[in-house]
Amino acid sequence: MDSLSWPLIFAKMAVQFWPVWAALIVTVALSLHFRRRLGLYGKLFDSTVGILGFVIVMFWVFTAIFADLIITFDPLAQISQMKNVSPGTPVPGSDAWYLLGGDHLARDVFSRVVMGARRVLTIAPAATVIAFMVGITLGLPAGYFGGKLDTGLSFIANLVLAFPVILLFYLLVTPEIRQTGVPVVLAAILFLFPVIFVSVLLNSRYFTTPAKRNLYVGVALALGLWAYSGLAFNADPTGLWSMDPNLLNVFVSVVFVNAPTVFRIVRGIVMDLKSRDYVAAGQTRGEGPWYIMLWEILPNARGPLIVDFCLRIGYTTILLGTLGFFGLGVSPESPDWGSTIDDGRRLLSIYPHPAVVPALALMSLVLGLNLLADGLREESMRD
């Protein structure tokens, strides 16, 4: 077989990619059809950047969620004859091609790349939730009540945030941080927190119906409480729930820096509103502080937090890259796109290629991410 030129090598990465086209097709023609009803969501869709945004994120969504139907070879498979081989050419004994050429191990970029955005979007959004949770559970009591609470849990924040964040990062990752056991203490700490944000979630909300408040707590507790000891301490006898070392460093890191962050957004949004005539009648209604912060409060904040969200997965997608690039992510031979942007610089210069798609890869989930947000933004401000 001879190499492919560029229309088919494009040609074929189309093809390969039918998944993720069908179900932007569908997800964008359920959005528009339904988006006055859909709130700010529905919203977004009012917004030229925002649908840009929002088409650019969800392809690299279906792309993690599809992965295992869009590559065409194992990402860590090598066969010796395709090392370094520029894009479109044959595999010796088969139909197929090395779309995007081979590393310097002689494994497919392109397949590598594909399954790069899975690694890159099952730790980063993931570790956002928990890094939000965290803010937020600290920073709406920090908010709201102020004085000797707000003092140490600020002193605590700040401290942090007086670190610059990549040299945080990495210490945090490093192998003999790990053999400390700081990341198992980070964790029992930080994972703790969402199971308390969503017990007290349902309890304020709950609270005058007792049968439905403790069904739902207990349950709240038990599958939190099952996932806590699985992914804090691997002591999960199903191993439904577990988390390899490398993995829970990583995911520890980015929880503990992002999560002062998110407390001092929270705490200045709860500041701003707690004056609000809503949170005042609230009060005269007899409604505890939990139920004003989480029922009243938090829903009225939720678009600079939402906004914010978005541009944070952004900033660790970009964190994580850099680990990677500095083989201080996941295992080493991770198609993490870090990790593929390290492997392929040693060689920049004669092939460029396996650099440079794993890091235009990058650049555009981030662009995706950021437009969203703008989209999100601007229309949050016209509620």
The other form holds:
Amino acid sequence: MDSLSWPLIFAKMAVQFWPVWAALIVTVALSLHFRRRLGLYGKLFDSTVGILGFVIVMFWVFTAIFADLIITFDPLAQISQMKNVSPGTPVPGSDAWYLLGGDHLARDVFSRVVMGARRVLTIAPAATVIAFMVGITLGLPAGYFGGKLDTGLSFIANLVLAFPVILLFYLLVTPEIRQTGVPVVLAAILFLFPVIFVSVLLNSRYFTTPAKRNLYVGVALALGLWAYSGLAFNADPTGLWSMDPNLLNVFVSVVFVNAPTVFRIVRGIVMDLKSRDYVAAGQTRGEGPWYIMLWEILPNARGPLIVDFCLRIGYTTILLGTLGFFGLGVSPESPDWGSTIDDGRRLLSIYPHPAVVPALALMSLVLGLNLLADGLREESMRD
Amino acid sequence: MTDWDPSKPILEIENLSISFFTRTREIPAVMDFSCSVMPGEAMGLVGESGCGKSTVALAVMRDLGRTGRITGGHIRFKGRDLTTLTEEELRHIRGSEIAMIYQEPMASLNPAMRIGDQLAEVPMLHQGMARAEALKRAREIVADVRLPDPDRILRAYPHQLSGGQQQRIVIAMALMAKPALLILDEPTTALDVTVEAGIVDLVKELGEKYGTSMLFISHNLGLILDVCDRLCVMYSGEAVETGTVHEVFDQMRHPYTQALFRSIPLPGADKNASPLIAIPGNFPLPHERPPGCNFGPRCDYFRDGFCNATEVPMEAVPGHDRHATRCLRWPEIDWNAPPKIGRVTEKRPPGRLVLKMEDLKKYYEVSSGAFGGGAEKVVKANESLSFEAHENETLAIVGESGCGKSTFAKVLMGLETATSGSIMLFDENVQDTPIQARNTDTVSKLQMVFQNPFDTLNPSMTVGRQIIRALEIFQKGNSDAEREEMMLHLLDMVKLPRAFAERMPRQLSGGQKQRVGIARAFAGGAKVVVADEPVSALDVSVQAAVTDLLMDIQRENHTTLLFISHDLSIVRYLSDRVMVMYLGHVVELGTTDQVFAPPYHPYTEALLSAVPIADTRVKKRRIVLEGDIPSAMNPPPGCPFQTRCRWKRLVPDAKCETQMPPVKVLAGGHQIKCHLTDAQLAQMEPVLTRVTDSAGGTGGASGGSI
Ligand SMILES: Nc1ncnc2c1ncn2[C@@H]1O[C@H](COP(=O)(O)OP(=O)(O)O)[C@@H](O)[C@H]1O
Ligand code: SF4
Ligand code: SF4
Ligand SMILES: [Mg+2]
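Same protein, different condition: the form predicted alone was shown, now please give the form predicted together with the partner chain.
Everything in the complex follows now, all chains and molecules, and the chain you saw is the first one.
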């Protein structure tokens, strides 16, 4: 079999991505059709930038979802003759190609990038969600009550923000520090916030009907603590929730550096919103502070928070990439984009493709997230 | 410009149509609007918010933004058609020939520039005047707008001035270029009545002095009467009636104008005997206008098949001075028929005592230093407040902003605790109990209606959910289904369709949101309701309906209503007793009749004289209040009102400046906090008098106080 020319490579890749195209077409068509009823999400489709960002991001999301259908080879399998082969090289003994070439361990770059999307798109959003819960849970009372609490929390937030991020990562993953147990303690603290957040959220709303409250809060606590035991201490008896210790370190560090910024955003919005009459109305009918913070103020802060969420996923993706690049965190086999770029770096001048492909993937995803954030911001400011 | 003949109108708007183009549709904001302003004339533009007043003003400035476009008609200024001028020619006209003053003074001022420099910039830019000369002129103008100590003002930055002073500077800035036409868009809406009265006086006087023509936009008919020669009433994008102020006020020929006058509380209106008549229904959105007459669906004289059959043109009223109306039936309507009184209600006698405040004090400690290090200062927001309120009673609390009304409400509600004194609510002392520690019963009995309709509801929760939440918190109903039912009943009570339960607040108009706020406050069967300026942000026609609703619910539930307001007209209309506050002190307390008739407290007298009244038959004695309200952080010694009081000189020994006046109790329990003697108080003359029309048509002042 011959090697493929570039147009053919692209054509073949496009065919491989068919589930993604199908899903994209369905999503965009449905959204365009119902956009007048979909609130801010629908309005996004009025902005070209927003649509572009949305399509790029969803491309990667669907790639992550359908990765198993898209890949042409096992991303970890090594085929001996294929070491560092250039894009479009046929695989001997089969009727397939390494569409984007092979890497230094003779693995298929195309399949690795596709599988890598799944990695990247689970860790980055999950870490961002946890960071948001930490930031929100602390930012709300700081902004709402002010005073000493605010001064204390803001000071800590500034302290964390003032610390050089890379240094912090190195510290958190160096064996000596790890032996002291600092990362686990941090994980124990940080992962507690989502549990607190959800329980308080439900309790403040349903405490007037105790039966309902007990049910909801009970379920939330049971699920939360179960996941918590597994994720933070690796002590889940069923083994469903667990996290590789390396990954845990990276995860905790990412949450740790993102949470203070979220904290500051939330605190600022709360300071502004707490003088609204509907907040006073809540107070005059005797609502508790947490109900007011979580149900009266937080939903109205969603605009800026959603925009920041998109930007922050992009930022986290780059951060994870950077960490992978420094060989920190995720396991060496992993196809995640950062470590792949790092692997390809050594032979960059001779065989650029193993590093360039994941780099382009990373770039396009972050670009998409930024465009999406811009589109959302632009549309939420109108009307 | 040279060929313009000064006997012709300076501004002539002809069949002007303006649309805004949004992504989804074209919004026709103004349609077929015509009016003309003669040199030296002041033209008023009135109408409810959203009727297109500001759009007309912005069109004259040719400043409609990216989405606005003039789709038809002409705007002639001194004979030149502004709609066809180039950007360059417009720049020359704007600012130097036509100047505009906006509602929010800070919008026109540069916060980072000294007042003097900002003023001097105008003639330097437009007339190439030298800096020194421009500064000299700035000083003259600042003195002209009657600001004290012009040299200090010229050196100040905008934020160092009060709202009223800022608005005077904006007016000064507009006058720097000696414009031929001045457009004022609600220039006093953000200000207090006494400050507003000062600005209005100033505008009138400057108009006469410089011969400037004016386009004065306001939703307040009283102000229009004070300032303007002619007016144009707008409804839903159209001019519906235009003419001289006196003809339109006294011989209106359009049903909307008539309805507008019947919905505002003029002196003499009474909530039981001659209640306000609200205009039914809602203002149509620009893209939902009915066929034929826009006012049709809300008009009492509507005739099907006639009013909605053809477009209604503007028609001149013969025998009047350029008086025209956009009504097909005006010749057949009996304009002198008295309004149909809907229903006369009985005044309910006040019941048992529900609320008693005694010697309540609320001080705030504030540190003056930027880093919290400075000396602690005390703001005395409320100083020895004592009063009682009974069941069925409406007690109005009146005063300008910063006088402590909101602080009082916060302390009563338990959002803040009092510094000292006692608050007895149904025999329970709640003075030291913050709201968290009050029991559900107390909390649900004492509720509040808020001022700002755009803020009173949580924008991201459905209307129904917000009412249900109140029911949940007040422990009403045993199941979700039961509460759902109670919520629907509450919507019925405030006369909103049940379908509104599913709506989001942004889908409601201001008046509808305010109704939801009322439903929410009454969810727990409130017995005492504090209404903090509940209608001041609403349009006049809606104000009447919301006020009526509050009164109805009060009658039904025997509620005690504490009505906080700065609008004396509405206070006079609906309250049984009035409490006047100044700088944290109660300066006068009495029944409505006592407070609105002499003897007055000197502050009440000034306040009454500042309120614009939309009645040509009422004559007002104008009492000018000098200066601004002092800061609560730094109150004057002695009587709080002494810095602005015109009666002070009658009190011997400078007592006003050194001693806090005692509370004087006059006949009928009427309380006044003042050093004036009974004899001096008895000399006070009424502020408002009715001018009775004698047979010959010449007005003569008689009739005494009203
Ligand atoms: N939290 C506070 N801290 C310091 N001063 C306050 C506070 N709240 C109100 N004040 C001051 O108390 C005075 C009365 O204010 P307020 O009750 O809001 O007046 P009003 O409702 O009549 O506008 C004002 O001088 C205001 O600046
Ligand atoms: S035309 Fe008919 S509906 Fe319109 S204002 Fe006149 S009477 Fe009323
Ligand atoms: S006490 Fe003196 S300063 Fe105060 S209101 Fe009376 S007369 Fe005026
Ligand atoms: Mg206030």
